[in-house]
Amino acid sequence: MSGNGNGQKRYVPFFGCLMTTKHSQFEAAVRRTMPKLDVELVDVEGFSCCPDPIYYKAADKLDWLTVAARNISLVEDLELDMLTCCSGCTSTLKEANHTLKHDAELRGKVNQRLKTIGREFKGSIEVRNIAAIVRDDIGYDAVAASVTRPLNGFKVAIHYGCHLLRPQAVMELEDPGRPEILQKMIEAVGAEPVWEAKHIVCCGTACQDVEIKSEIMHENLTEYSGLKADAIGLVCPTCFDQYDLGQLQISRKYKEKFAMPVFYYFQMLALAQGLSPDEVGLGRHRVSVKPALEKLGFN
């Protein structure tokens, strides 16, 4: 992080693949809410995929680290911290940054590869998820102060997923067994967070066995439905896919009706800051958000 002379906090955003192609409404929500929190997003060109923290990493860890290090090196040129908006991207880039800072031999191997394209990983910046920046740099009070249309009476079932919290020594966010950050972020926009044990488990997307993936989703959705929430709130676009499209698939498979709207947190923040549903692409979701919007007074 750095200031720009007028009090604004400055970061380089990394939106990753899903948010720049499939779910551009999430990127729009971040770009439209951050200025209201005195945050300047400083874009750089040349990013690639993070790359993927599961399959790519399993295939060749040195390749995985090299691609991640190249992305980080682009941000190091500006001497600003990297702001990540996807839990998967956070997992890859934060782990790569941590690993290469602490392993000189591995850093040397990666930099030998990067040298062929004129890049170098220096280990001079931090990779930080946007939720951590909200908590530690912006502050929940500042988020609440930016709200002009509080989401009063709106119950949000929280889902953390896998990558935001684990491994704790690398992610450095919270105790993975007792997280509070999303609860407090939800409260800052005037909504009511609700949760059960499934809020810290996998959404199922990484499972290769289709039946296991379906069972995880069915169990999670059954538990969330029992909370009588108005929506599911999360900060991971991959988890969003699982809960948005996944509800339709699970409804057909188990012959049960699941239709709980799913929100990327910054879409809710945008609504609370006075933006319209169209400005953050809520009409693009597969599970209709109409019931949630009606409860919030949007006609």
Given for the second form:
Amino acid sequence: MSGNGNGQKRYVPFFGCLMTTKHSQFEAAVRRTMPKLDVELVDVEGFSCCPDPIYYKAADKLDWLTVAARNISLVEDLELDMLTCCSGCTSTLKEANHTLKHDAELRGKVNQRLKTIGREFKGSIEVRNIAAIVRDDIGYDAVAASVTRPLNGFKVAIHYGCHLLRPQAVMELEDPGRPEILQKMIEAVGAEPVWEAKHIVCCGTACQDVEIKSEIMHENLTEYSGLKADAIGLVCPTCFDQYDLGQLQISRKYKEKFAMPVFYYFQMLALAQGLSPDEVGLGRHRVSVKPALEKLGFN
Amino acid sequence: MAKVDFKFKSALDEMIGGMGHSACFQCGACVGDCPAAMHSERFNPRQIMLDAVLGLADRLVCEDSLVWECTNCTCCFEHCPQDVRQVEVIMAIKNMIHDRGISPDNVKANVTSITSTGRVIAISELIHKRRRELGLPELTEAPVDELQKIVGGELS
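Output block for the form predicted together with the partner chain, input the form predicted on its own:
Following is the full complex, with the preceding chain placed first.
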């Protein structure tokens, strides 16, 4: 059950590693847009990496669960829910929370370790992705009401990525085969979602084989380029890496020109709420967002 | 001639828990949407589950194991009628590989980075500068001393 009494929208944000370092423009976008939706972000000090759901988990699952449980326990102290805004962090923290709530034996092992630093995983809060909070607590209508400069005519090709939706039993968001949450969020800022069934596909980043990874991205980019969209919209900084810097790499490798601007959803929301491109670091993207900004009437 | 490794079989059962991979009846539902299988000549989640059930450790727990080709997308979870959770089976095999010290360098580097800095990205002055430009709060040190007390993996 949510720890947010009185219907107040207060959460502890967990920004993780990528969004606080390489892509701090995404942290800025979340911090600037949430207050306009009556959401209060209550910061907690002392977090570590979530930790990483691909490599760190591949090394030692119990270590992975324990580090995640330590992060969750810091939020349990405040009796608030944890808000995650990176699909990787969501994957680790939601799965750890889910697993440790349901598996008493594992919880015992983890808590034995946490005891050495005076902490305990209680299982008293929820870990929630920001998209779930937009849909269930804020509401699409309230998002639309916060918009002062609707992104009319702006066509956004959606990339869901994997860990926002899957595995469904853990993520508990919606049917991963027929999702609609990102379409609704994009419509709420006045833009037009371009939706194809392929948009639930993987960005390939967690595959260790470079050739397979490149093939996946090349196929995805070929698909997206055919859609006549103004930008790719996504909610995961790891997928962003693949699409942004990845587009340059794939263009070089396959000798084809891919140059679709890539936006983190909350950067689009920020523009629609009247913020400037600089306030959400849009100039930092490797694939120029200039054509997209021109279409939106900036400079 | 493939060799059955009973120790591997029981260790995997223990790590997965419950029915897990032993419930796999080889229907192949996990293969259709698998992005790695689509682009790889050797990666096939159905075959990996069969090798795991049979206990053919040599094919899985080895250097350059094909399990690292998994993209971790978990599409296989959604299609599996037997709730095998293929990615978790693959993760358990990866844990065994890492235990033997033959995991890929970026897995080892990730562990070292998290246990020595608390993060997967090294903090630099440029990162601090960019955060200041965006008006973001100062990054604080991650609690490395606490992490080192609670993880049992490599600390060296």
